[in-house]
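One chain comes next, on its own, written out as C-alpha coordinates in the form predicted on its own.
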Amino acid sequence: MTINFYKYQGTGNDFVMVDNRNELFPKNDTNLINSLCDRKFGIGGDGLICLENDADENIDFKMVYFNADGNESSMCGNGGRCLVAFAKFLNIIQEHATFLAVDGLHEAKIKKNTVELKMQNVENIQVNENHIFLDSGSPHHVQITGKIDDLEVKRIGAEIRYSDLYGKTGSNINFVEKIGEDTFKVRTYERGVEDETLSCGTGVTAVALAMAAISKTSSNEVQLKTPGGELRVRFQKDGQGFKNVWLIGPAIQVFKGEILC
(Lines of atoms letter the chains of each structure in order from A and count residues from 1; the text may use other names and numbers.)
(Lines give C-alpha, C1' and ligand atoms only; values in the text may rest on other atoms or scores of the structure.)
Protein backbone atom coordinates (compact mmCIF):
# COMPACT_ATOMS: atom_id res chain seq x y z
CA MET A 1 0.00 0.00 0.00
CA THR A 2 1.27 3.47 -0.91
CA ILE A 3 0.31 6.34 1.39
CA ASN A 4 0.51 9.96 0.27
CA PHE A 5 1.43 12.19 3.19
CA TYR A 6 2.37 15.72 4.17
CA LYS A 7 4.60 16.81 7.05
CA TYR A 8 3.70 19.91 9.10
CA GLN A 9 5.20 21.50 12.18
CA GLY A 10 4.05 24.14 14.64
CA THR A 11 6.89 25.42 16.84
CA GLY A 12 8.69 22.11 16.42
CA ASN A 13 5.66 19.96 17.28
CA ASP A 14 5.53 17.88 14.09
CA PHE A 15 2.84 15.77 12.48
CA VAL A 16 2.26 13.37 9.61
CA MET A 17 -0.83 14.60 7.75
CA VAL A 18 -3.09 12.36 5.67
CA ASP A 19 -5.94 13.55 3.48
CA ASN A 20 -8.43 10.83 4.39
CA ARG A 21 -11.56 12.23 2.81
CA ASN A 22 -11.75 9.01 0.77
CA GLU A 23 -11.56 7.00 4.04
CA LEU A 24 -8.93 4.60 2.68
CA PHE A 25 -6.34 5.07 5.42
CA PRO A 26 -6.35 2.11 7.89
CA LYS A 27 -6.94 4.04 11.12
CA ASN A 28 -7.29 0.87 13.21
CA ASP A 29 -3.72 -0.22 12.37
CA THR A 30 -1.88 0.97 15.48
CA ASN A 31 1.42 -0.57 14.42
CA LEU A 32 1.30 1.18 11.04
CA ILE A 33 0.67 4.60 12.60
CA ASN A 34 3.42 3.99 15.14
CA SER A 35 5.86 3.03 12.39
CA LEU A 36 4.97 6.08 10.26
CA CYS A 37 5.72 8.32 13.25
CA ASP A 38 9.04 6.56 13.94
CA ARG A 39 11.96 8.93 13.33
CA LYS A 40 14.38 6.17 12.33
CA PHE A 41 12.24 3.79 10.29
CA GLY A 42 9.33 5.97 9.17
CA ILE A 43 8.47 9.56 8.32
CA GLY A 44 8.83 10.82 11.87
CA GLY A 45 6.40 12.87 13.93
CA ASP A 46 4.91 13.52 17.35
CA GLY A 47 1.63 12.29 15.94
CA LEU A 48 -0.42 11.49 12.83
CA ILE A 49 -3.55 13.40 11.83
CA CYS A 50 -6.26 12.41 9.37
CA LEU A 51 -8.30 15.14 7.72
CA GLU A 52 -11.77 13.81 6.99
CA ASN A 53 -15.19 14.97 5.86
CA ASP A 54 -17.88 15.51 8.48
CA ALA A 55 -21.51 14.52 8.03
CA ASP A 56 -22.57 18.08 8.89
CA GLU A 57 -22.19 20.18 5.72
CA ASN A 58 -21.72 23.31 7.88
CA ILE A 59 -18.47 21.88 9.26
CA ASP A 60 -15.43 22.25 6.97
CA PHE A 61 -13.66 19.05 8.05
CA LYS A 62 -13.02 16.61 10.87
CA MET A 63 -9.76 16.04 12.76
CA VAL A 64 -8.77 12.53 13.84
CA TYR A 65 -5.57 12.59 15.90
CA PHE A 66 -3.22 9.74 16.83
CA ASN A 67 -0.26 9.93 19.19
CA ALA A 68 3.10 8.65 18.00
CA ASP A 69 2.41 5.36 19.82
CA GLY A 70 -0.38 4.73 17.29
CA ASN A 71 -3.33 5.24 19.61
CA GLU A 72 -6.12 7.74 18.98
CA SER A 73 -5.84 10.47 21.55
CA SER A 74 -7.34 13.62 23.03
CA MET A 75 -7.13 17.09 21.47
CA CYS A 76 -3.82 18.37 20.12
CA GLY A 77 -3.61 22.17 19.88
CA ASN A 78 -0.58 22.49 17.61
CA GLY A 79 -1.90 19.59 15.54
CA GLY A 80 -5.20 21.40 15.13
CA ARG A 81 -3.41 24.54 13.98
CA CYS A 82 -1.34 22.53 11.50
CA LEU A 83 -4.46 20.81 10.20
CA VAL A 84 -6.03 24.19 9.48
CA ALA A 85 -2.94 25.10 7.42
CA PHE A 86 -3.24 21.74 5.64
CA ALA A 87 -6.93 22.39 4.89
CA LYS A 88 -6.03 25.73 3.35
CA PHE A 89 -3.34 24.04 1.25
CA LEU A 90 -6.00 21.60 -0.01
CA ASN A 91 -8.30 24.56 -0.82
CA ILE A 92 -10.95 23.31 1.60
CA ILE A 93 -10.91 26.68 3.42
CA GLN A 94 -9.56 30.16 2.86
CA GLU A 95 -9.10 32.36 5.95
CA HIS A 96 -11.62 30.83 8.36
CA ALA A 97 -12.43 27.28 9.40
CA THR A 98 -14.85 25.32 11.53
CA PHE A 99 -13.85 21.76 12.30
CA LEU A 100 -14.76 18.91 14.59
CA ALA A 101 -12.20 17.29 16.90
CA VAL A 102 -12.50 14.70 19.63
CA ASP A 103 -13.27 17.41 22.22
CA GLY A 104 -15.91 19.15 20.11
CA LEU A 105 -16.24 21.99 17.62
CA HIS A 106 -13.41 24.47 16.95
CA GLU A 107 -13.08 27.73 15.06
CA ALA A 108 -9.85 28.91 13.46
CA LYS A 109 -8.37 31.81 11.49
CA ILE A 110 -5.34 31.64 9.21
CA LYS A 111 -3.25 34.43 7.74
CA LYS A 112 -0.08 33.46 5.91
CA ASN A 113 1.71 31.01 8.26
CA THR A 114 -0.07 32.09 11.46
CA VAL A 115 -3.05 30.11 12.73
CA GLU A 116 -5.34 31.18 15.56
CA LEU A 117 -7.26 28.25 17.03
CA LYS A 118 -10.17 28.65 19.43
CA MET A 119 -9.90 26.13 22.22
CA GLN A 120 -12.69 24.84 24.45
CA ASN A 121 -13.78 26.79 27.53
CA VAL A 122 -12.11 25.64 30.74
CA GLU A 123 -14.32 25.61 33.81
CA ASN A 124 -12.51 23.40 36.30
CA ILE A 125 -9.00 24.28 37.47
CA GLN A 126 -7.60 22.33 40.41
CA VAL A 127 -5.03 24.34 42.35
CA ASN A 128 -2.94 22.07 44.57
CA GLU A 129 -0.01 22.78 46.86
CA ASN A 130 2.71 21.93 44.34
CA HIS A 131 0.90 21.92 41.01
CA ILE A 132 -2.20 22.92 39.04
CA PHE A 133 -4.30 20.45 37.05
CA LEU A 134 -6.73 21.26 34.25
CA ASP A 135 -8.07 19.87 30.99
CA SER A 136 -7.48 22.19 28.02
CA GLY A 137 -8.62 19.58 25.52
CA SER A 138 -6.10 17.16 27.01
CA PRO A 139 -5.24 16.65 30.70
CA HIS A 140 -2.34 18.76 31.93
CA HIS A 141 -0.28 18.90 35.10
CA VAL A 142 1.37 22.34 35.49
CA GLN A 143 4.28 22.77 37.85
CA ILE A 144 6.33 25.92 38.53
CA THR A 145 10.07 25.42 38.55
CA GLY A 146 13.35 27.32 38.51
CA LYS A 147 16.33 26.78 36.20
CA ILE A 148 14.00 25.21 33.65
CA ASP A 149 16.75 24.87 31.04
CA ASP A 150 18.61 22.43 33.31
CA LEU A 151 15.58 20.31 34.16
CA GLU A 152 15.54 16.58 33.31
CA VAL A 153 12.09 16.82 31.75
CA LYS A 154 11.90 13.29 30.37
CA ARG A 155 12.88 11.63 33.64
CA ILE A 156 10.86 13.82 36.00
CA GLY A 157 7.92 14.08 33.63
CA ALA A 158 7.71 10.30 33.29
CA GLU A 159 7.82 9.86 37.05
CA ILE A 160 4.83 12.16 37.51
CA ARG A 161 2.96 10.86 34.45
CA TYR A 162 3.14 7.26 35.69
CA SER A 163 2.67 8.05 39.39
CA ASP A 164 -0.39 7.18 41.47
CA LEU A 165 -1.44 10.83 41.08
CA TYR A 166 -2.85 10.13 37.58
CA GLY A 167 -3.14 6.34 37.46
CA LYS A 168 -3.26 4.33 34.24
CA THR A 169 -4.66 7.18 32.11
CA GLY A 170 -1.77 9.48 32.98
CA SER A 171 -1.39 13.15 32.20
CA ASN A 172 0.79 15.48 30.18
CA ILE A 173 3.35 17.18 32.42
CA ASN A 174 4.32 20.84 32.02
CA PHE A 175 7.11 22.72 33.76
CA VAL A 176 6.96 26.50 33.73
CA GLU A 177 9.23 29.37 34.72
CA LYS A 178 8.20 33.02 34.70
CA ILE A 179 10.72 35.11 32.76
CA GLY A 180 8.77 38.36 32.24
CA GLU A 181 5.62 40.18 33.30
CA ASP A 182 3.45 38.19 30.91
CA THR A 183 6.03 35.78 29.50
CA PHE A 184 6.72 32.21 30.57
CA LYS A 185 9.13 29.53 29.51
CA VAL A 186 7.54 26.08 29.14
CA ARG A 187 8.80 22.53 28.68
CA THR A 188 6.40 19.61 28.29
CA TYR A 189 6.49 15.84 28.66
CA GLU A 190 3.73 14.40 26.46
CA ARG A 191 1.95 11.14 27.14
CA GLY A 192 1.65 9.02 23.99
CA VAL A 193 4.98 10.40 22.79
CA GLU A 194 6.49 9.45 26.18
CA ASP A 195 9.17 12.08 25.85
CA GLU A 196 9.67 15.82 25.88
CA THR A 197 8.34 17.51 22.76
CA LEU A 198 9.61 20.81 21.40
CA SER A 199 6.18 22.32 21.98
CA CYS A 200 2.67 21.36 23.07
CA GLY A 201 -0.35 23.48 22.13
CA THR A 202 -2.79 22.25 24.77
CA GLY A 203 0.16 22.37 27.19
CA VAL A 204 0.96 26.06 26.73
CA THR A 205 -2.78 26.78 26.82
CA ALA A 206 -2.99 25.00 30.17
CA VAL A 207 0.05 26.88 31.45
CA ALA A 208 -1.34 30.27 30.43
CA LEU A 209 -4.67 29.61 32.14
CA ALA A 210 -3.01 28.13 35.21
CA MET A 211 -0.76 31.16 35.62
CA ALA A 212 -3.77 33.48 35.31
CA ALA A 213 -5.72 31.38 37.81
CA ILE A 214 -3.04 31.76 40.49
CA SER A 215 -2.38 35.44 39.64
CA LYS A 216 1.09 34.97 38.16
CA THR A 217 -0.14 37.21 35.34
CA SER A 218 -2.87 39.84 35.15
CA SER A 219 -2.90 39.99 31.35
CA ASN A 220 -5.48 38.36 29.09
CA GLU A 221 -2.75 37.46 26.57
CA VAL A 222 0.33 35.48 27.55
CA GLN A 223 3.56 34.75 25.68
CA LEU A 224 4.87 31.19 25.95
CA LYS A 225 8.43 30.33 24.96
CA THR A 226 8.97 26.65 24.20
CA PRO A 227 12.13 24.89 22.94
CA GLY A 228 10.57 24.95 19.45
CA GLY A 229 9.45 28.59 19.34
CA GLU A 230 6.95 31.09 20.68
CA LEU A 231 3.17 30.81 21.04
CA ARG A 232 0.52 33.13 22.40
CA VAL A 233 -2.63 32.35 24.35
CA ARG A 234 -5.46 34.89 24.59
CA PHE A 235 -8.41 34.38 26.94
CA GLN A 236 -11.14 35.91 29.09
CA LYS A 237 -11.70 35.16 32.75
CA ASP A 238 -15.16 33.73 33.41
CA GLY A 239 -15.83 33.23 37.10
CA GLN A 240 -13.48 30.47 38.24
CA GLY A 241 -12.80 29.42 34.65
CA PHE A 242 -11.94 30.85 31.24
CA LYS A 243 -13.70 31.40 27.90
CA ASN A 244 -12.76 32.69 24.43
CA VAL A 245 -9.44 30.87 24.66
CA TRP A 246 -7.28 31.22 21.54
CA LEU A 247 -3.98 29.47 20.78
CA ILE A 248 -1.89 31.47 18.31
CA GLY A 249 1.30 30.60 16.44
CA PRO A 250 2.95 29.38 13.23
CA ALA A 251 1.99 26.26 11.25
CA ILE A 252 4.26 25.33 8.37
CA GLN A 253 4.40 22.59 5.74
CA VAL A 254 7.84 20.96 5.83
CA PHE A 255 7.59 18.46 2.98
CA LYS A 256 5.29 15.98 1.24
CA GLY A 257 5.79 12.57 -0.29
CA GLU A 258 4.62 8.99 -0.45
CA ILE A 259 5.65 5.96 1.54
CA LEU A 260 5.25 2.28 0.71
CA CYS A 261 3.86 0.29 3.64
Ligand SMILES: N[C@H](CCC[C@H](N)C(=O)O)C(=O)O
The other form holds:
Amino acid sequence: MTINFYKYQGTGNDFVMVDNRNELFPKNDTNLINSLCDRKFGIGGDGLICLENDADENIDFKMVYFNADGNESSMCGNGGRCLVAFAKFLNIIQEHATFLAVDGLHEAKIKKNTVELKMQNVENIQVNENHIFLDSGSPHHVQITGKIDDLEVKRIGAEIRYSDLYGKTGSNINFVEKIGEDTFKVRTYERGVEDETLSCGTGVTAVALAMAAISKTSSNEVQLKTPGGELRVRFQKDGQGFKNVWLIGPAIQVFKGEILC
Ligand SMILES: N[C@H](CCC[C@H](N)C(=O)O)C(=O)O
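Next up, the form predicted in complex with the ligand in place of the form predicted on its own?
Once more the chain from above appears, this time first in line as the rest of the complex follows.
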Protein backbone atom coordinates (compact mmCIF):
# COMPACT_ATOMS: atom_id res chain seq x y z
CA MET A 1 0.00 0.00 0.00
CA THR A 2 1.23 3.55 -0.75
CA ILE A 3 0.38 6.37 1.65
CA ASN A 4 0.65 10.00 0.47
CA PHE A 5 1.52 12.35 3.31
CA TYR A 6 2.59 15.90 4.13
CA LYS A 7 4.99 16.76 6.98
CA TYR A 8 4.22 19.84 9.08
CA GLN A 9 5.82 21.39 12.15
CA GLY A 10 4.63 23.97 14.63
CA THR A 11 7.57 25.33 16.74
CA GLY A 12 9.33 22.01 16.25
CA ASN A 13 6.39 19.79 17.29
CA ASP A 14 6.14 17.75 14.13
CA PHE A 15 3.39 15.72 12.52
CA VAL A 16 2.67 13.37 9.63
CA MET A 17 -0.48 14.74 7.99
CA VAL A 18 -2.82 12.51 5.96
CA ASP A 19 -5.74 13.76 3.85
CA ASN A 20 -8.11 10.97 4.88
CA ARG A 21 -11.34 12.37 3.38
CA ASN A 22 -11.65 9.07 1.48
CA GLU A 23 -11.38 7.26 4.86
CA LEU A 24 -8.99 4.68 3.42
CA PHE A 25 -6.19 5.22 5.98
CA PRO A 26 -5.97 2.22 8.40
CA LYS A 27 -6.55 4.23 11.61
CA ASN A 28 -6.78 1.06 13.73
CA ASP A 29 -3.30 -0.09 12.75
CA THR A 30 -1.37 1.11 15.81
CA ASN A 31 1.87 -0.54 14.69
CA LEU A 32 1.67 1.16 11.27
CA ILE A 33 1.16 4.63 12.81
CA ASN A 34 3.99 4.00 15.27
CA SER A 35 6.28 2.95 12.40
CA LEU A 36 5.31 5.98 10.26
CA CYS A 37 6.32 8.23 13.19
CA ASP A 38 9.62 6.38 13.72
CA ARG A 39 12.53 8.76 13.00
CA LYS A 40 14.81 5.97 11.66
CA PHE A 41 12.53 3.44 10.00
CA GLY A 42 9.71 5.76 8.98
CA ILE A 43 8.86 9.38 8.14
CA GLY A 44 9.39 10.62 11.71
CA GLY A 45 7.02 12.69 13.84
CA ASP A 46 5.68 13.40 17.31
CA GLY A 47 2.29 12.36 16.00
CA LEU A 48 0.11 11.59 12.97
CA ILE A 49 -3.05 13.53 12.09
CA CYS A 50 -5.89 12.48 9.76
CA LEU A 51 -7.96 15.23 8.13
CA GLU A 52 -11.49 13.94 7.55
CA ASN A 53 -14.90 15.23 6.49
CA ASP A 54 -17.72 15.77 8.98
CA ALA A 55 -21.42 15.22 8.23
CA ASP A 56 -22.31 18.67 9.61
CA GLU A 57 -22.00 21.18 6.74
CA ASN A 58 -21.09 23.92 9.28
CA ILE A 59 -17.91 22.01 10.15
CA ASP A 60 -15.06 22.43 7.66
CA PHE A 61 -13.22 19.23 8.65
CA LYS A 62 -12.53 16.74 11.45
CA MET A 63 -9.21 16.12 13.23
CA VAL A 64 -8.17 12.63 14.35
CA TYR A 65 -4.90 12.71 16.34
CA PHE A 66 -2.48 9.88 17.10
CA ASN A 67 0.59 10.10 19.32
CA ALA A 68 3.88 8.69 17.99
CA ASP A 69 3.20 5.48 19.95
CA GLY A 70 0.37 4.85 17.45
CA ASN A 71 -2.50 5.32 19.90
CA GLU A 72 -5.28 7.84 19.30
CA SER A 73 -5.02 10.53 21.95
CA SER A 74 -6.45 13.73 23.40
CA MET A 75 -6.24 17.19 21.80
CA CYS A 76 -3.03 18.38 20.17
CA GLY A 77 -2.74 22.17 20.04
CA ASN A 78 0.25 22.45 17.72
CA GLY A 79 -1.20 19.66 15.58
CA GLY A 80 -4.50 21.52 15.38
CA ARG A 81 -2.71 24.63 14.18
CA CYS A 82 -0.79 22.60 11.56
CA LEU A 83 -4.03 20.93 10.43
CA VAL A 84 -5.61 24.34 9.80
CA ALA A 85 -2.61 25.29 7.63
CA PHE A 86 -2.94 21.93 5.82
CA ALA A 87 -6.68 22.55 5.22
CA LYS A 88 -5.83 25.96 3.72
CA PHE A 89 -3.19 24.30 1.49
CA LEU A 90 -5.88 21.84 0.30
CA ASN A 91 -8.26 24.78 -0.40
CA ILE A 92 -10.79 23.39 2.07
CA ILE A 93 -10.76 26.75 3.91
CA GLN A 94 -9.52 30.29 3.36
CA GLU A 95 -8.58 32.41 6.41
CA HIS A 96 -11.09 30.96 8.92
CA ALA A 97 -11.88 27.41 10.02
CA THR A 98 -14.32 25.57 12.26
CA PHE A 99 -13.29 21.98 12.90
CA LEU A 100 -14.19 19.11 15.19
CA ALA A 101 -11.55 17.46 17.38
CA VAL A 102 -11.67 14.89 20.17
CA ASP A 103 -12.38 17.65 22.75
CA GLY A 104 -15.07 19.40 20.70
CA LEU A 105 -15.34 22.26 18.21
CA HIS A 106 -12.46 24.62 17.53
CA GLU A 107 -12.34 27.93 15.67
CA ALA A 108 -9.11 29.03 13.97
CA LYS A 109 -7.81 32.04 12.05
CA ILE A 110 -4.90 32.17 9.63
CA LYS A 111 -2.96 35.47 9.81
CA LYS A 112 0.06 35.68 7.47
CA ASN A 113 2.29 32.80 8.64
CA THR A 114 0.66 32.24 12.02
CA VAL A 115 -2.39 30.22 12.97
CA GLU A 116 -4.53 31.29 15.93
CA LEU A 117 -6.40 28.32 17.44
CA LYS A 118 -9.23 28.72 19.96
CA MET A 119 -8.86 26.18 22.75
CA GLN A 120 -11.63 24.88 25.01
CA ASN A 121 -12.50 26.82 28.17
CA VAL A 122 -10.70 25.58 31.27
CA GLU A 123 -12.70 25.51 34.50
CA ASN A 124 -10.84 23.15 36.83
CA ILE A 125 -7.29 24.10 37.91
CA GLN A 126 -5.77 22.03 40.73
CA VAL A 127 -3.13 24.08 42.59
CA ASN A 128 -0.92 21.77 44.68
CA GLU A 129 2.14 22.49 46.85
CA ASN A 130 4.76 21.84 44.14
CA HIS A 131 2.76 21.66 40.94
CA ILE A 132 -0.46 22.61 39.17
CA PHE A 133 -2.64 20.18 37.19
CA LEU A 134 -5.16 21.13 34.51
CA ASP A 135 -6.59 19.80 31.24
CA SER A 136 -6.24 22.22 28.30
CA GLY A 137 -7.44 19.58 25.83
CA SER A 138 -4.81 17.16 27.12
CA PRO A 139 -3.80 16.54 30.76
CA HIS A 140 -0.87 18.68 31.95
CA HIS A 141 1.31 18.74 35.07
CA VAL A 142 2.95 22.18 35.45
CA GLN A 143 5.99 22.61 37.72
CA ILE A 144 8.03 25.78 38.30
CA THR A 145 11.80 25.29 38.10
CA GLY A 146 15.03 27.30 38.07
CA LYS A 147 17.82 26.79 35.48
CA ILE A 148 15.36 25.13 33.11
CA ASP A 149 18.04 24.77 30.41
CA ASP A 150 20.01 22.36 32.66
CA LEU A 151 17.04 20.12 33.48
CA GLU A 152 17.07 16.43 32.50
CA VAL A 153 13.52 16.71 31.15
CA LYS A 154 13.25 13.18 29.73
CA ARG A 155 14.43 11.46 32.94
CA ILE A 156 12.57 13.64 35.44
CA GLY A 157 9.50 13.96 33.20
CA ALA A 158 9.18 10.18 32.83
CA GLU A 159 9.49 9.70 36.61
CA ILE A 160 6.53 12.04 37.24
CA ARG A 161 4.49 10.80 34.25
CA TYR A 162 4.74 7.17 35.42
CA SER A 163 4.42 7.97 39.13
CA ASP A 164 1.38 7.10 41.26
CA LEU A 165 0.33 10.74 40.79
CA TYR A 166 -1.12 9.98 37.32
CA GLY A 167 -1.74 6.23 37.31
CA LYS A 168 -2.43 4.35 34.05
CA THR A 169 -3.69 7.45 32.20
CA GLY A 170 -0.52 9.43 32.82
CA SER A 171 -0.05 13.11 32.01
CA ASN A 172 2.16 15.42 30.00
CA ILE A 173 4.79 17.07 32.21
CA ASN A 174 5.75 20.74 31.80
CA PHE A 175 8.60 22.62 33.46
CA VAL A 176 8.42 26.42 33.50
CA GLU A 177 10.79 29.29 34.42
CA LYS A 178 9.61 32.89 34.56
CA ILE A 179 11.95 35.17 32.58
CA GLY A 180 9.83 38.32 32.32
CA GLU A 181 6.51 39.87 33.49
CA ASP A 182 4.59 38.04 30.74
CA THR A 183 7.30 35.71 29.41
CA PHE A 184 8.13 32.14 30.44
CA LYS A 185 10.49 29.42 29.27
CA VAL A 186 8.77 26.01 28.93
CA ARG A 187 10.10 22.49 28.37
CA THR A 188 7.68 19.53 28.02
CA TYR A 189 7.83 15.75 28.41
CA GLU A 190 4.98 14.45 26.22
CA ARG A 191 2.82 11.45 27.03
CA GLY A 192 2.59 9.14 24.04
CA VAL A 193 5.87 10.39 22.61
CA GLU A 194 7.59 9.41 25.87
CA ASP A 195 10.28 12.01 25.33
CA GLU A 196 10.80 15.76 25.46
CA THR A 197 9.27 17.45 22.42
CA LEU A 198 10.50 20.81 21.12
CA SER A 199 7.17 22.33 22.08
CA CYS A 200 3.67 21.28 23.11
CA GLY A 201 0.66 23.42 22.25
CA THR A 202 -1.77 22.24 24.92
CA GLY A 203 1.27 22.28 27.21
CA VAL A 204 2.13 25.96 26.77
CA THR A 205 -1.59 26.72 27.00
CA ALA A 206 -1.72 24.91 30.35
CA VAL A 207 1.42 26.72 31.53
CA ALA A 208 0.03 30.15 30.59
CA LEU A 209 -3.25 29.53 32.43
CA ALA A 210 -1.47 28.00 35.44
CA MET A 211 0.85 31.00 35.74
CA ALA A 212 -2.13 33.37 35.58
CA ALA A 213 -4.02 31.24 38.12
CA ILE A 214 -1.23 31.60 40.69
CA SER A 215 -0.62 35.28 39.81
CA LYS A 216 2.84 34.80 38.29
CA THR A 217 1.62 37.17 35.57
CA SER A 218 -1.05 39.87 35.53
CA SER A 219 -1.21 39.92 31.72
CA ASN A 220 -3.89 38.18 29.64
CA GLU A 221 -1.46 37.38 26.86
CA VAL A 222 1.80 35.57 27.62
CA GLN A 223 4.82 34.56 25.57
CA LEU A 224 6.08 31.02 25.93
CA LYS A 225 9.66 30.38 24.80
CA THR A 226 10.14 26.69 23.95
CA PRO A 227 13.20 24.90 22.49
CA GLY A 228 11.31 24.82 19.17
CA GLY A 229 10.34 28.49 19.10
CA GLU A 230 7.96 31.06 20.55
CA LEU A 231 4.23 30.60 21.09
CA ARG A 232 1.69 33.05 22.49
CA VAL A 233 -1.40 32.30 24.58
CA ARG A 234 -4.22 34.82 25.05
CA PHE A 235 -7.03 34.26 27.56
CA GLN A 236 -9.70 35.85 29.76
CA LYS A 237 -10.23 34.99 33.41
CA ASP A 238 -13.70 33.57 34.01
CA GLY A 239 -14.33 33.02 37.73
CA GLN A 240 -11.82 30.39 38.85
CA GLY A 241 -11.20 29.36 35.24
CA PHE A 242 -10.48 30.82 31.81
CA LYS A 243 -12.35 31.39 28.54
CA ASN A 244 -11.51 32.84 25.09
CA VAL A 245 -8.24 30.91 25.21
CA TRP A 246 -6.19 31.25 22.00
CA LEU A 247 -2.93 29.45 21.08
CA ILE A 248 -0.94 31.46 18.52
CA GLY A 249 2.13 30.52 16.48
CA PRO A 250 3.63 29.33 13.20
CA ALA A 251 2.59 26.18 11.29
CA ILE A 252 4.92 25.20 8.46
CA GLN A 253 4.74 22.59 5.68
CA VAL A 254 8.21 20.96 5.55
CA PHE A 255 7.88 18.32 2.81
CA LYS A 256 5.49 15.91 1.14
CA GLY A 257 5.98 12.33 0.07
CA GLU A 258 4.63 8.89 -0.41
CA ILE A 259 5.59 5.87 1.65
CA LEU A 260 5.21 2.17 0.88
CA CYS A 261 3.90 0.09 3.75
N1 LIG B 1 0.91 14.00 23.75
C2 LIG B 1 -0.35 14.62 24.14
C3 LIG B 1 -1.18 14.99 22.90
C4 LIG B 1 -0.43 15.96 21.99
C5 LIG B 1 -0.15 17.23 22.69
C6 LIG B 1 0.83 18.16 22.00
N7 LIG B 1 1.55 17.68 20.86
C8 LIG B 1 0.17 19.50 21.70
O9 LIG B 1 0.65 20.25 20.84
O10 LIG B 1 -0.82 19.82 22.41
C11 LIG B 1 -1.16 13.67 25.00
O12 LIG B 1 -1.19 12.48 24.71
O13 LIG B 1 -1.79 14.14 25.95
